[in-house]
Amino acid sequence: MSVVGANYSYWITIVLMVGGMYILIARGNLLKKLLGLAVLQSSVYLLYIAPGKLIGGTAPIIAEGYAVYSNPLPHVLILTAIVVGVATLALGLAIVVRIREAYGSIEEEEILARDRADDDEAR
C-alpha cells in the first residue's frame, strides 16, 4: 500500500488545513472567512479522531477474547471542541451581523476605509 493510500485521512486533513486557512488570509469577505474558520476548526477534528480508531478495535471494556481497545478519549474531546466551535462561529455571526449594521458592509476594506475616513475627520 502506498504511503499517500496508508495516510489518506491525514492527507484529506492536510488539505482541509491549507484551505481553512487560505480562505482565512486570503479573503477580505468577513462571512468567508468564518467559512474558512469552520473548515481549519474541522480539520482540526479530523487530525485528533484519525487516530483515535483502530482497526479491529472494540470499546475499552475488558472482556475475554478482545485484545486490541479503542481510545474513547479523542472522540470526548473533540466533542467538547464541537460545541466550542459553534459557540465561536455564532458570536461571529452575530459580529458580522452588527458590523453590518453599523457600517453598511461585511467586506473588509470597505470598513477599514470607512475607520480612516472617520479618524481624519475626527482630526
Contents of the next structure:
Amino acid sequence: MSVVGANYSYWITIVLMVGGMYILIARGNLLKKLLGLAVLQSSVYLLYIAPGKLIGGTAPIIAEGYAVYSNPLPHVLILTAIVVGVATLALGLAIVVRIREAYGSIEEEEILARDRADDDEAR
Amino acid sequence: MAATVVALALQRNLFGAVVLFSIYSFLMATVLVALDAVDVAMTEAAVGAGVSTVLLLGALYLVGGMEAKPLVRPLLPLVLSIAVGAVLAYGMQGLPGFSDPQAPIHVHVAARYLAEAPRETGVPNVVTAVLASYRGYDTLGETVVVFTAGAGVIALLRRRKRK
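Counterpart to the form predicted on its own, namely the form predicted together with the partner chain:
Once more the chain from above appears, this time first in line as the rest of the complex follows.
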C-alpha cells in the first residue's frame, strides 16, 4: 500500500490544518484570524469523519438490505463541534466589532501601536 | 479545497476572503457526503456555509474593507506552521489506513450502537439516536454553550447602543 494512497485523507487534513494555523498566526487582521481559526476547526472535522468511513458502507441509517454502515460516533461528535464552532465564531465577531469601535481599526499592529501610545501618555 | 485555503491566505480583500470561506465550507460539506456523514454534511452546509457567511458579512459591514499589508514578511509563522505539519505527518504514519474494517474505531462501541440502537430507541438513524438519546446530556451541554455565546454577543453589542 502506497504511503500517499492509503492515507490521502490524513494528508488533506494536515494541509488544511497547517493552512488554517498559518492564517491564524501570520495575518494581523482580526477578521482574517477568525477565518483561519474556522479553517483549522474544519480540518479537525475531516480528521474525525474520515476514519469512520468504510468503503462499500452507507450512511448510518438502519434500513433493509444494507449491512455495512459507517461509524456513527464521529458524526455525533462533529455535529456538536460544528455548532459550537459557529457559536465561538459569532462571539469572536462580536468582540471584533467592539474592538473596531474602541480602536477604529481591526489590524493587530495598529491596535498595539495605539495601546503603546496610550501607555506612554499615562506615564 | 486546499487551493481554496491557499487563496484564502493570499486574499487581501476581506469580502473576497469571506466568499472564499463560504466556497470552502460547501466543498467541505460535499466531501462529508462522500464520507457517508450526511447529517454532518447537512449541518456544515446550513451552519458553516450559511449562518457563518451571514455572520461574517454582518461583521464585515460593521468593520469594513481591506486588510493592511503586513509590515514584515511573516517568516516565523510560516516556519512554525510547516514544523507542525511535519510533526503531524510523522504522527500520521502510526494511524490505521483509510477504510480499514479492523481499525480500533470500528471494533469498539460503534458496532454495538449500530446493532442495538434501532431496537432500544426506535430511531433508525443511529446518529440521531446517539445524539438525542444515549448522549442527551452532551447535547444539553452543547445548547448551554450556544446559549452562553448568544448571551455574550448580546452583552457585547448592546453596550454600543447605550453610547
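Numbering follows the first chain given and starts at 1. Predicted model, so just to flag it, every value in this text is computed and none were measured. C-alpha atoms forming the largest set that superposes within 1.5 Å between two forms make up the rigid core.
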> residue 60: CA shift of at least 2 Å between these two forms after core fit?
Replying inline: yes
| said: For a quick test of reading the superposition: does residue 41 move by 2 Å or more at the CA between these two forms, rigid core aligned? | reply: no
